Every structure is written in structure tokens, then in C-alpha cells.
Amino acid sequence: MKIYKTKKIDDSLLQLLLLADPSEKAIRKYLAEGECFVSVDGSRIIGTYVLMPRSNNAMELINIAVIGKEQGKGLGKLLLKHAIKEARRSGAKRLFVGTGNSSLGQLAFYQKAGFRMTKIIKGYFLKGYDKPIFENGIQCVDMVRMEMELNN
């Protein structure tokens, strides 16, 4: 398995990114400004993430996704570790991530990796999405922002 940066955004990669963010419009916007990395097994893309430069020596992990058949095998952790390493390499001092209030697995995933909750953006998922998002029987309404200090 290899992880590398790509500028080639085809339909299969877009479908993978849609697993973590149901807004194609939002995905296309942040792909234009961020750096997209893919994990490949042979010639098949099995995971991806997008890093976005932010102000004050910070980066944001915008999207991280793994294809269904590969979920639960530790690939998400590998992608997250790679993203942290890339953020450090770029000189970032902090790495941010945002996830939904209903994303219970993702909230645990990021906290286990060392992220701390820093902010709640109320009503975030009520704007810019065509239809309501539900996960774990809970409507996704608010964004939970999390942060990790990167000791370079």
C-alpha cells in the first residue's frame, strides 16, 4: 500500500470523498484549495484524505474516507498518521478537524489520536446541504471542531 498526493480527481475518488461529506459542491470547493492524498492497493484507491492550509501556521483535515470493504482494518489510522506527518512537514503547528455531532465513531477516532474538542459550530450542517444528514439515529446539526498541537 502507498499513500501519495494527487491532483487527479476522477469519479471513483469523488465517490470515496462523498462517504465522508455528502456535498459534492463542498468537496469540489475544498479540492480546489487543498491537497488530496490517496492510499492505493495496487492500482485501486482504497482511502483518501484532504488537507487544507489555514492561517496562523495551521492546517485542517477536511475529509478522510476509506472504502467500505477496507473499513475496520486500521487504514483510517494510517491515513490520519500520514496526515499528521504531512501537516508537520508543511510547518503547521496545529491541525484542526471538524465532524458532526452525530458522528460518534469519528469523535472517538479523533480523540484516541490526540485531538481535543475546542468548539461547537451550531447549525453548521443545516446550511449548504440539500437534505438532512442522519447518523446513528441522530440528526447531524452541529459541527464539533477538534484540534491537535503539532510539536515539530
Ligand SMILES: CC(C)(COP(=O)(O)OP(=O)(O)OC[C@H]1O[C@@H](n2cnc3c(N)ncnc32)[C@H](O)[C@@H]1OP(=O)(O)O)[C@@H](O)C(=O)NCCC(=O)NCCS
Second form
Amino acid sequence: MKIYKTKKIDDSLLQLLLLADPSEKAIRKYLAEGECFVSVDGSRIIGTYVLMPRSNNAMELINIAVIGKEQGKGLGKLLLKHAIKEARRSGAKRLFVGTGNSSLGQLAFYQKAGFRMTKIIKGYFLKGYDKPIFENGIQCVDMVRMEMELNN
Ligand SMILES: CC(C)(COP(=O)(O)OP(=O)(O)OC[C@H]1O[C@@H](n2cnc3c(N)ncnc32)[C@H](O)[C@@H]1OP(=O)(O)O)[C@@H](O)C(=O)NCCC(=O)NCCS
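Switching forms now, from the form predicted on its own to the form predicted in complex with this ligand, please provide the structure.
Below: every chain and molecule of the assembly, starting with the one above.
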């Protein structure tokens, strides 16, 4: 299994990115500015993440996703470790990520990797999405922002 940077956004990669973010418009916008990595098993893309440089020596992990069949087997953790290493390598001092108040599994996933909650952006998911988002029977309304210090 290899992880490498790509600029080629085909439909299978787009479908994967849509697992983490329902807005194709938003995805296309941040792909134009960010760095997209994929993990490949043979010729099949099985995981991805996107890093975006932000101000004040920070980077944002703006998307991370693993195909359904491969979830829960440690690939997400491997991609997250790779993203942390990449962010550190690029000189960032902090890595942050945002997830929804209803994304209970993702909140566990990031905290297990060492991210800490820093703020809530109230009403974030009420703007810019075509339909209301529900997960775990909860409406996704607020963004929970999480951060990790990168000690270079
Ligand atoms: C979130 C996602 C990337 C995690 O990848 P994954 O390969 O399923 O996760 P892993 O198997 O590597 O799990 C890593 C750790 O997180 C924990 N974890 C993962 N999903 C979890 C869940 N739903 N509930 C609780 N813990 C969870 C695992 O128990 C594991 O813990 P460990 O470090 O103690 O072993 C993947 O489930 C996914 O693609 N989901 C859809 C897209 C998405 O929601 N992306 C994030 C948007 S914010």
C-alpha cells in the first residue's frame, strides 16, 4: 500500500472525498489550493486526505476518507499519521481539523490521534449545504474545531 500526492481528481477520488464532505463545490474549491494525497491498493484508491496551508504557521486537514469496505481496519489512522508528518515536514507548527457536532465517530478518531477541541463555530453547517445533514440522529449544525501542536 502506497501513499502519494496527486493532482488527478477522477470520479472514484471525488466519490471518496464526498464521504467526508457532501459539498462537491467546496471540495473542488479546496482541491485547487490544497494538497491531495491518496493511498492505493494495486490500482484502486482506498483512502485520501487533503492538507491546506493556513496563516500563522498552521495547516488544516480539510478532508480525510477511507472507502467503506476498508474502514475500521487502521487505514484512517495511518493516513492521519502521514498527514501529521507531512504538515510537520512543511514547517507547520499546528495542525487543525474541523468536524461536525454530530460526527461522533470522527470526534473519537481525532481525539485518539491526539487532537484537542479548541472551539465551536456555531451554525457553520447551516450555510453552504444544499440539505440539512443528519448523523447518529443528530443534526449537524456546529463545527467542532480541533488542533494538534506539531513539535518540530
Ligand atoms: C473517519 C475515517 C477516516 C476513519 O478511518 P478508519 O480507517 O475507519 O479508522 P481506523 O480504523 O484507522 O481507526 C483509528 C482509530 O479511531 C477509532 N475510530 C475510528 N472510527 C471510530 C468510530 N466511528 N467510533 C469510535 N472510534 C473510532 C478506532 O477505534 C481507532 O482507535 P485506536 O487508535 O484505538 O485503534 C473513516 O471512517 C471514514 O472515511 N469515514 C467517512 C468519511 C469521514 O467522515 N471523514 C472525516 C470527516 S470529519
